[in-house]
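Read the single chain below, which is given as structure tokens and is the form predicted on its own.
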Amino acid sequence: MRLRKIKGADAAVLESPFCIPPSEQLKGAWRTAFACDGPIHIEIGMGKGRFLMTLAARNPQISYIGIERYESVLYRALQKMEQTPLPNVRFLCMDALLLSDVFAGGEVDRIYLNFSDPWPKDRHAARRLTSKAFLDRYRQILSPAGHLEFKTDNRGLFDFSLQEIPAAGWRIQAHTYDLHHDGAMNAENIMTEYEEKFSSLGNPICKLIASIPVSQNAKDPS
């Protein structure tokens, strides 16, 4: 991915009170970073943060952590937070490969994946955020009652995910190939920046919800 580097973004991320360094060692104690003691939801690849911050404004009893790998992207979310601070939002600038180093087993109650990089070449399949490699990482941190929500306009990535998720031992609770025309799944949908852009071009939006069967959660040593 080629991104335009924003001057000063690295320093802004490092100095922001809304960003928590992955090295701060909050693993197992993330609730201490928030005023509320509610569930913890994370978005991986949060982009400019509109989706996460809209959720947080609607649900003050839930703590939200936005994870973004690129400082220049996260910087845009920080600008929004500075204008409208939300006490139940924090950010992490890190690679999703490090999830189990930062969160304890069962510490996360929901994971959002929105319009992730499709990595279309077969040799890059393991880099997809719905690949077995990443699903195994999510399994290590997700609570027994938790679930994952995934949205994309990329039909190839969605079809891959529908196969990969059950093969990794997860259960798909619901899915649709046309979210905006699915009354049940679209009822409380919050559109991301990409979702708004792609749907305006006529691209149908796909969504699925997946969880780990209780029996597998119980057997997971982590």
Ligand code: SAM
Contents of the next structure:
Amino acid sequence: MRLRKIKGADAAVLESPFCIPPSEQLKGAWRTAFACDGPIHIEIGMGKGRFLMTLAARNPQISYIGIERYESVLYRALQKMEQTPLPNVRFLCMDALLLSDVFAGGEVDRIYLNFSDPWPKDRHAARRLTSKAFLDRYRQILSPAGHLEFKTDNRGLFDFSLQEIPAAGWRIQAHTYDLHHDGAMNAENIMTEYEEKFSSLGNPICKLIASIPVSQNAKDPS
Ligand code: SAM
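Please move on to the form predicted in complex with S-adenosylmethionine (SAM), as the form predicted on its own is already shown.
So here's everything in the complex, that chain up top.
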């Protein structure tokens, strides 16, 4: 993603009541950040946040945390929230590398990855958000009944993920190479900004859902 730095975005993110600083130490206590005590779903690499906020408006009983590493991107989501605040949405401006510093074991009930950066060069494979290194981080924070949902139009990244996820000990519950023509998987689909852009160019959208087999869930969530 080409990044245009927006003047004032850093300060807006820092001061916004909708953005929780990663240093605030809510690890293990994220439910206290929300009025409802429901499950916690996170989106990593949220971008401008339309997917997360549409989902949150549909599901007020679920608490949503959007994670984005760049202030200038997060700022766009913040502007939407200021226009139409949602009590069940908070944002975190941080790199997903730090997930297990910020969430306790089992604290997260679902993880969404949408149109993650493909990092096509082999030497950058560990930076892909579906690489083993990141899957191990997700395993630390995901609840036993939780799961991961991943969408992309990038066939190379999707094929890599279909191999990497089982190799990391996860189970792929479902997958499709053409989400928008898959009645079951497309039911209730919410398009992200990138999904709308790439599908309008004729690119098929791939999606998978993965979970951790019960025997492999973290034994000691901390
Ligand atoms: N999910 C949005 C969509 O589908 O429209 C945005 C997709 S954009 C290609 C990927 C986003 O992920 C960018 O905003 C990027 O800054 C963010 N991102 C990439 N790696 C990240 C990481 N390690 N931690 C947090 N955000 C990350």
